[in-house]
Every structure is written in C-alpha cells, then in structure tokens.
Amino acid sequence: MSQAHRAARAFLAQYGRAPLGVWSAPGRVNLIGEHTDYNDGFVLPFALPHRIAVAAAPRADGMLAVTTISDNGRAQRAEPVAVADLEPGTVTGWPAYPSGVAWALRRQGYDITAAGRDIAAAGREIAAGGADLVIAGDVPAGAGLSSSHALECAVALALLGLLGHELDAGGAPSRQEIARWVQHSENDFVGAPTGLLDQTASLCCTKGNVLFLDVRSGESEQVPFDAAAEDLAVLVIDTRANHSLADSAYGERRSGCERAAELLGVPALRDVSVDDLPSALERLPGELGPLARHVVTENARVLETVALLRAGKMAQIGPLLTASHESLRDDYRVSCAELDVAVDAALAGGALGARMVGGGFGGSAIALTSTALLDDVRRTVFAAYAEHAFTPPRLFVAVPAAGAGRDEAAEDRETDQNEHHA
C-alpha cells in the first residue's frame, strides 16, 4: 500500500468522510554538493522512492488539526492550533513544521482561514476557514534524507491545493517558490537554519535524473542518472545515528562561512576559485580556513561530477565522492563514528565511492559499487558495524524518483470505497 492511500484511508476512518485530496513529496539523497547551498553554490540531489503523504481536507473553524500515523497504524494527534495566531514559538516539536507551514503561506497571502473563499468539496461548497491534515510515510526520521522537508513540501502541497492552487496550474506558485517558502518556514518558525537544498529537491527532482541546481541563480538541470544501466548501485547506509539540524554546530558552521565571506569581500563562499582558494586561506583565521576550503573544493567537486555524468562516466564519479566525505570530516568536520565506519567498511569491500550525506553529526552515507560486489559491499557493512558494537545500520538501494505531486491514484481508491459503501 502506498503513503497515498495509508493517509487517505487513515482520514477515512478518523474523519468518517474522504479527504479533498492526497498530496506527496519525497525524501531525498544528495550525490555530492553538501553544505554549498547556503552558500549559493551547487548541489546534485535526487528523490528518494520513500515519501510523506498528506491527506487533507477544510474545516470551518479557522483551526489548523494535524494526526501522524506510525508505521503500526497507531495515530498521533497534535492539539489544533488556530491559524490566525500562529507565530514562531507558539508551537514546539513536530507539529512546528506544519504549523510553520501555514505560517509561512498566510505571509505569502495564502490563508486558509480567509473568510467567504469557497472550493468544492465532494460536490458541496463550503468556507475553507482551516484544515485537517492527515499525514503518513516511510521516509526515515533522524537518517539525513529530509523527511523533515518531505513533510512540508507535502503540507505545503496540500494547503495550496484545499485553497484551488494545484502545482504546476495556471496562476499557482511555481516550485522554486514553494521551496522558499518551506525554507522561511524552517528557518524562522521552526529555528533550524537549513539551506535551500532539501525544500527543492523534493519539490522539483524527477525521475530517473539527479538535478543540478545552481542555488544563487535557481538555475537546473535534470541530468540523466541511471545507475543500473551501467551496472552500478547507489547504497543508502541508514546509520541509525540520529541527528538535529537544529544543533548549534550546524548553525555555527554556517555563520562561519558568512563570516569568512565577508573577510573576503565577497557576496558567498561560491564566489572564491580553486584557483583563488590558496591566497583567500591566507586571509583567513585559522578556524575558518578549513570551512572555505570545503565549500570551495565540494563546489569544483560537483561541477567535475557533473561533468563525468554528462559524458557517460558514472563509475568514475566514485573518487569525488569518497574526497567529499574527507573534506566533510576534516575541514567541515560534520562526520561522527558511525558515518566514518559506513565509508571506510564500503569501500574496504569494493564500493567505487562513499560519502555521508545531508547535515551531519549522524544520519545516512551513500555508497557507489558495481551490482556484482554489492552484496560484498553489505556484508562488510554490517560486520563493521558489529565489531563496533554500534547498532546495525539499515542498507537499501535508492534510485531517482518523481517529485512532490498530488496522488489522484489514491484519491479514486477512497472515491470508489465510497461509492461503494454507499
């Protein structure tokens, strides 16, 4: 069963009635290009199969009512919240990302709550004064492949549509907006200082490609990426070693790179060559030198990455990756035991590259092997990781997949129980 139809048929039974609509996104894993968007620089994401659904429907009181649902079926219920009163800090732990959500859009002049709008709704026109949302999926929490931006591209999906503003429609939002949205929503409702990354690779990678976003310009392109054809497998290494991009080390490195920025008189670290780098780590104080020299070398590194793609050379991105987790763990010093262990285990048992992926300080790495040794590859995995004692790390093999939409397969599911109920 899909997320689509779990959501769907979870707010069947709760509700008693069908959604409006079902609404997804998914999470995502980067190839390389990490920790370069809030630096305007280049990053090379591609969605994950796993993704976050989001039924929803209006409701008339102006209040904003959210269920989870776990992967045993068992519902969690936030207290709603009105709307028209949310403000940064007056939510607090998970429900602050939908809640941010709606924030975030009745800024942008996207309210729910907006008195005498009407939509329809199974055949009726009713007042959109608030929302309830039913959310369920299979993106790991805590493993570094943005469920958390997963959840609010797919609420942000969701409100726009209970409002008549599907994606993609004439007069909607564009992608690249709702992305900035679900940053601002982070960002300042939230308080994790995130980048510009993960909101748009869940809203705009498609299928069978990674995307290659430049962030200043918001420029991309969808670079054909079909591992299996080259006899080739990305493996996710779930470490099992959680993480919060709240942290303030997170927040730290990234004031560090606007700080050094401005030490060299530029706009972002993106603007600083290979060719420059030498005499700009001159110009720097020692704690942040390290920090340049990884933006800096991780930004050429994407570019040669792409570069290798466009020619029909995959397996020899493999060393960029494994220089990208080295620049992570020595300059950026981001990496933890576990994700160390993952790339040394994976490429001890003959995977082409290996890096870790996302923020840090724990989540999932990536690993590029050829199909033949990718049962080697595993099993040297999860022997290292029993030596360490640490606990066993979820493996599993991720290819490109569609973008955040809205799931009509689910919604003529729960259309044709009911009519045949009725």
Ligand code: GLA
Given for the second form:
Amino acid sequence: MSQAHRAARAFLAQYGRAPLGVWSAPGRVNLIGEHTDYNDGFVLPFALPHRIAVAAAPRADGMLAVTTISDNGRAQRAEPVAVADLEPGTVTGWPAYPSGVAWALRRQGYDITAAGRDIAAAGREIAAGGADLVIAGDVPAGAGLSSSHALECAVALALLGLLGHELDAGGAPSRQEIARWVQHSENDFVGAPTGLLDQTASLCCTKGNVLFLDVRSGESEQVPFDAAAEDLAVLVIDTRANHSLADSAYGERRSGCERAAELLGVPALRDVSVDDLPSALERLPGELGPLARHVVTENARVLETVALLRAGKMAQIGPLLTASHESLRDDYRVSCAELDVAVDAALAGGALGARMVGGGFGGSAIALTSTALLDDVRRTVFAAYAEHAFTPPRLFVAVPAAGAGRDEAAEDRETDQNEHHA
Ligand code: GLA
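Could I see the form predicted together with ligand GLA next, after the form predicted on its own?
In what comes next, the whole complex appears, and the chain from above leads the way.
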C-alpha cells in the first residue's frame, strides 16, 4: 500500500470522514556535493522512492492537530496547537516540524487559520480554519535520508493545498520559494541551522534525474541518471548509526566556514576557486584550512561529476565519489567508523566509488557499482559489519524517483514505488 493510501485510510479511521486531499514528499540521497549548500555552492541530489504522505482537511477552530502513524499502524497524536499562537520555542519534539511549517507559511501570508474563509467562499461553512493532518511514511528516520525534510515539505504542500494553492498551478508559490520557507521553519522554529539541500531535493527532484542545483543563484538543471541503462546501480547503505555529535558538529562546521569566508574577504567559500586555494590556505588559521579545502574541492567535484554525466560517462564518476568521502573524513571530519567501514568494504567488494551522504556522524553511505558486482558489494559490506560487531546495515538500490506533489491517483504512486523497490 502506498504511503498516501495509508495516510488517507488512517485519516478516515480517526475522523470518520475522508481527507480533503493527500500530499507527499520524498526523502533524498545526495550523489555528491556535501556540506556545500550553506557555502552557496553546488549539490546533486536525487529523490528516493520512500515518501512521507500527509492526509489533510480543514478545521473550524484555528487549531493544528497532527497525528503520525508508525510502521506498525499505531497512531501518535500531538497536542493540538493554536496556529495563531505559534512562536519559536512553543512546540518541542517531533510536533515542532509540522508546527514550524504552519508558522513559517503564516509569516509569508499563507495563513491556515484563514482557510475557513476561502473554503466558506467555496460553499462550505467553516469559521476559523486550522487543519487536521494525519502523517504516514516510509523514509527511514535518523538514516540521513532526510525524513524530517520530507515531512516538512509534505506538510507545507498540504497546508497550501487546503488554502487552495496547488503546486505548479497559476499564482501558487514556486517549489523553490516553498523550499526556502521550509528552511526558515527548520532554522528559526525547529532550531536546526541546515542549508537548502534537503528541502530543494524533496520539492524539485524529478523521476529519472539528479538535480544539479547552484544554491547561490537558485538555478537548477535536471540531469538524466539512468544507472540501470549503464549496468550500474546506486546502493544505499543505511549504517543505522546515529551519533549524538551530529547536531553540535554541524553548527560548528557551518560557523567555521563562515569565519573562513570572512577572513578571506569573500561572501562565501563558494567564491574561492581551486586555483585560489593554496594562497587561501596560507591566510587561514590551521583549524579552518581543511574546512575550506573540503568545500572548495567538493564544489569542483560536483561540476566534474555533472560534466561526466552529461557526457554519458557515468561509470567514471566513481573516483570523485570516493574522493568526496576522503575529504569529508579527513578534512571536514564528519565521518564515523560505521560510515568508513561501509565505504571501504563497498570499494573492497568492487564498487566504483562510495561516500557518506548527508550531515555525517552516522546515517547513510552510497556506493556506485556495476550490477554484476552488486551482490559481492552487498556481501562484503555485511561481512565487514559483522567483523566489527556493528548493527547490521540496511541496504537498498535507489533509483531517482518523483519529487513532492499531490497524490491524486495514489494507485499510480504505488506502482511507481514497487518498481523502484526492486
Ligand atoms: C544535512 C543538511 C543539509 C546539508 C547536508 C550536508 O542534510 O540538512 O542542508 O548541509 O547535511 O551536505
């Protein structure tokens, strides 16, 4: 059953009526371009077939009521909150994610407490708006695959949908605008200083493509990525490790990059070229040099990867993926034993390249491998994990799936998912 079906069914069970609609958004992996987004740089993510779906209907009392459905079907209800009273710090834990989105949209003039008026104008009697949301999903949580951003993006689309602003319709906000509002919610309501990678990936990626995004200009290009056609596969290795260092280290790396840019007199590390790097390194204190080196070389690796993909040379991107991992491990220092073992084992098993994805300190790695060696790579990774007595990882092959949208025909999405889970 698709996540949209699960959410719709759970909504019906809870409220005794069908939702007004179901909207969903995917998790992502990033092929390359890590810790470059908040340096105004380049990223190259694709959407996973795993999605978070939100079944939604308007309320009449100005409240936001959110329920999540766990894998085993159990409902977890958050305390309903008055949307008009939402301020940073008023909601904590997982309910901060959907609440923050309602807060951020309201600040942009998309006020869900006004939904009553719009919907009353459409012929129904609702006084003050608000929303009932029921959420179901299969993006693994805590796996570095962006489940919280998928949730935020799906909530944003659901609330905008209730307000009559359907994505891509005339007059609706653009996907990139919504991505920025979701980032605003995440940064200023939830309190996580993340960049734009995950929200943009979830909203803007399309089936069959990787999204080449220049974060500074907002310009993007869909680059075809059909690994199977080249007898290749992207294997995702969810290490199931999630080290507590992740949040504090992310903020430290980010402010380190900002300090480095300031010392170099540039708006962001994006403005330092590979040619400028040696002289830049001479001007930076010892602890900031490696951070700058990672960002500058990683941006260059994204551009090289895109050039190879455009030239139809997918198999040649492997060394760039591995170089990205080494740079994240040695210069940016955001890897961990579980990620390094996954990458080393994948390479030992014959992968063409492998790297950690996302913020680091746990989460997932990806390996690009020929389909002929896929089973060898899988076996080598499992064996290395057993040898290190790590929790066995979760492995799956990922194919670029569709970005966020309204689930009009949930049946189609279901077919789509089955294809990609193969
Ligand atoms: C996390 C953040 C992103 C990005 C990555 C690292 O996923 O949410 O904004 O910075 O880490 O590339």
